[in-house]
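What follows is a single chain, given as structure tokens, in the form predicted on its own.
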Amino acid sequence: MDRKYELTQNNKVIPLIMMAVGVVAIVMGFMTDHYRAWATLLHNNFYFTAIALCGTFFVAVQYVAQAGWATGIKRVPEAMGAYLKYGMAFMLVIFIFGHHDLYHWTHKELYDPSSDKYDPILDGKKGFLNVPFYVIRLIAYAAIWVGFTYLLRKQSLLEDQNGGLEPYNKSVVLGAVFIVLFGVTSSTSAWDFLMSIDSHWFSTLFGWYTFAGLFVSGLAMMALFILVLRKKGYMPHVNENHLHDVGKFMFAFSVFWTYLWFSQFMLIWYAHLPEEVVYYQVRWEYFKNLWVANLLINFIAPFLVLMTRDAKRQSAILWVAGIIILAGHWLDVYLMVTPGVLGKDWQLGFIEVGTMVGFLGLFLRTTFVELSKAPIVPQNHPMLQESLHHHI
């Protein structure tokens, strides 16, 4: 029961090869089109950072809900959170060096009434959209997300070593505080990192929409890690009932994402206000096929695949559903970033896919390393037996 994940040669080499592919793709991007390169970096780093953040959020929710079923699998979302420190460091670098290419609102002449580029709309938003305050918010996100990931992980390891209820009770408190902070920062960070690319546009649903998409991506990534570990013999305690619960979460949040996708689109279409419809006009005019495919991949496919009870209990079907969800929401983030940066000059090729492979390699590497630092099955957790004998 106290077996740790062993870092084999493949675990070390394959992610390094993937990261090398990513470096080549990024270099090619900067050699050909720096706007495209920065957009690709933001797209992929945000995607994997949000997946890592969802790992920490999942752990916090289980503690606050005092849910026992997830105890036997919680080391996976704990390990996923290890990427956050790299993701937030990259996010700071991307903004410092690429903000003029990514964020129109960072150009100073837009706020000068004597300039022919003066923008009264952005001038009215400068209290929130200004570089110093943006950097302060970015650092605050990093401190909160990385800090609580570290603290929850620390208490989890102390529980292994010392037992007793003290680490568990502290984790419940930490989880409750984190959920409140996450509720605020998940929305404001979505406004900062993604919505401010289209700086004239706004949507009151955007924070929820982004959360739903990235949480279901985090669940899909967690499911794939669990399936790999189970197949390799590290999680023999994971049964069909655990898989069923993970599958239910994936199914539910795919439907929830669709509800928010439709609600945001329908309200903007119905109101037909110029400052709102511009967001969809660009995507319909230049990205129509991808925009329609986004809905089909992220709703229709997982809905049909995961609809039945038996489907949620079969490893092969969860594999398919997980890959569909991850690919679909990677496309969803692409459609949130690229139209506002590149417009009609967009491309989707080796630079985008290769960069994704590189970031995936880094994500896999950090997660596997973190998994190797502690027993796969938490020791001395008060609800461990409930998880080991989970049945629904």
The other form holds:
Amino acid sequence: MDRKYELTQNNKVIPLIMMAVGVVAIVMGFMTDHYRAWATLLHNNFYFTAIALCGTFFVAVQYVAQAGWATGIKRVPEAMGAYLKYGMAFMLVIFIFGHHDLYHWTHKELYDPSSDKYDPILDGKKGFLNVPFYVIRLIAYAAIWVGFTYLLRKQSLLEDQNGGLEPYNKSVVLGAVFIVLFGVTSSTSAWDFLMSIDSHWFSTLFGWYTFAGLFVSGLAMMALFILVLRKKGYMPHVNENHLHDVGKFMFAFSVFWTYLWFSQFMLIWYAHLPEEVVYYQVRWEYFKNLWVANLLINFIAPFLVLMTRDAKRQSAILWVAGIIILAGHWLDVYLMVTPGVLGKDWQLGFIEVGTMVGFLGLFLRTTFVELSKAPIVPQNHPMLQESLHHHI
Amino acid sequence: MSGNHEAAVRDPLILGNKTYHQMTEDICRPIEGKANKYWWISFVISATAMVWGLICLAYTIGVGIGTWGANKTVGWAWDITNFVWWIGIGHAGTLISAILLLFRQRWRMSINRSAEAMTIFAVICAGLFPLFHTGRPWLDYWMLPIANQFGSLWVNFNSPLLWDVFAISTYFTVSLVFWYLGLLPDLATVRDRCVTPTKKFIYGLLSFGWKGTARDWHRFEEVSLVLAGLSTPLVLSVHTIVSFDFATSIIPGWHTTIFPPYFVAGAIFSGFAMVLTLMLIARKVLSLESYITIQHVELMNKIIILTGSIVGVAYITEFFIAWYSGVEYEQYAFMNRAFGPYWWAYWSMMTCNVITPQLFWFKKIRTSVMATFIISIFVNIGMWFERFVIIVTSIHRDYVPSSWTMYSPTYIEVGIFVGTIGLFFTLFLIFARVFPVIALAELKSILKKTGNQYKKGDQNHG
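Let's compare: the form predicted on its own is above, so bring in the form predicted in complex with the partner chain.
Full assembly next; the chain just shown is listed first.
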């Protein structure tokens, strides 16, 4: 019951090889087209940062909602949060060095009334979209997200050592505060990182839409880690009932993502205002196949695969669903980033996939290392018995 | 689950060392005894309000909707505000019985019956407004897609108003069936305890011959699961489609993509506020403190904080994006909301919906019955103002300044609204006298897990 994850040789070597592939892809990207390289860096780093953030969010929600069943698996989302510090550091680097290529609004001449490139709309937004304030916000997100990940993890480890209800009670408070901050920063960061790429475009739903997508990706990643740990024998206490619950979450939030996708798209399509439809117009004209595939992969596929009770209780099917969801939302983030940066000159090839492999390598490495630092079962959690005897 | 593994950190949900028999006694008492003085006073007041509403409604039918304050610029006002407000209130019931069921929240069992009843009554009240706003309610069947030979025109399937007809009627039907299905075993309990043959006959009919056999229960659970599955998307769909009524337009303040989930969150927020308002009175009057405990109140208050904060984030998002969009009409609409002639409505909404629920962060306040009651009333008021703000302030100053105008309700409109409140409470009071207000059979299923006497000895898992 107090077993820690032991890093295997493969855990050490494979992520390194993956990261090497990533470096090659990034270098190739910069050698061919630096716009494309920055776009793929932002796309992949945002994607894995968001998944890591969901790990912390999931842990916080379990405390605040007094959920008992997830106690046995909570070390997985906890460990996923370990990537956040790298993710946010990369975010800062990407912004500092890539902002001119990624974010149209960072060009100075747009704000100069005497310039022929003067843009009155962006000039109106400069109170929010300006480099110093953006960097301040980025650092604030990093401080909040990484900080709360650290604090929640610290309480969790203290509980292992000392027991008692104090770490649990503190975690409930930390979780509640984090959820409030997350509620605000998940939206504002989506505006910053993604929505401001299409500098003129706006949608009030964008933040929640992004959240729904990242949450379902985080759940899928969590499911895959649980399946790996179970297969390796680290989670004898996790049975099909726990998988069922994870599967239900994946199903529910796939549908929720679709709901928000539909709400945003349908309202913009219906009202047909030029300043809004431009976003979908670019995607429809230049990315049509991917854009349609996005909806099919992220809605139809998980919906059909995970619909029945039995499906959610089988590892093999959860593997399939998890990979579909992760691939689908990787594509969704791609479609949020690339059209605004590259427009019709987009490509999707080794540079994008290789960069993804690299970031995935880093993510796997940080998560497995974090898993190896503490027992897979939280030792003294007050709801542990509920999770060990979970039956639905 | 074999044995009781419930964590010791969870507080009991049933207090007072109840036995199964005592639970039956406690919950059937309001039906079997005579109504007390408070019930009669409430009933007379509610019924009077309802009658007054009927008179105003009759006057509207006779004279026309010119008796209302709505005008050419502000074509939707008081009536649609009330419609959306009532529909919103009707959300808590199905949320509790369907979504909280999926999340395995056992505390819902003490409140789901009344909340579902409330849903049904609130949807009835809501439906009246658009039905009468048509001006010729005797032609309301034109809203259905029926052949042209009946004198109607084929409906416009592109219109969200038509989607609303389907969404709300489906929601009403499923909620009604779900609620009634849950009542069957409890009605049978009441039937079996009846002393007079007339009552026994009536409850016998109402309980559809429920015998309580294994086969009955098996079918009951199968149908419940199917209905819960159907209800979950329905809860989200109804207010989503209500929000489409506004958001598919191109009116600044109405057309915004956050509307669907934000309306749903607001609806759950107002629904829970109304559940609290009613249940805090009911638990006192019907002596149900052992079943609707302070913990139930606290948990509902947590949902109020959550949904209230979601609504607050949505308000701020809308305001921010209006500025960020750079569209001057959007910007004006929001400035006009906050600082224009209807500023008082906007700030009432902000105070009641965003600020007061934050008081629930203090444990003392969220576990105080009095404070909860007061704040729940605030939320009810705030959510009414939210709809007023969205509807009236967005359209009273439209694209053509020469048509700018103000709106104020007539006493006829106010009378109809008061009438629906009367109708709602009348129906609820009757409900509390004829049906068990707590899902008795369901609640019994958790007594041995969460009754206080069963939790005492269970300290070894902490």
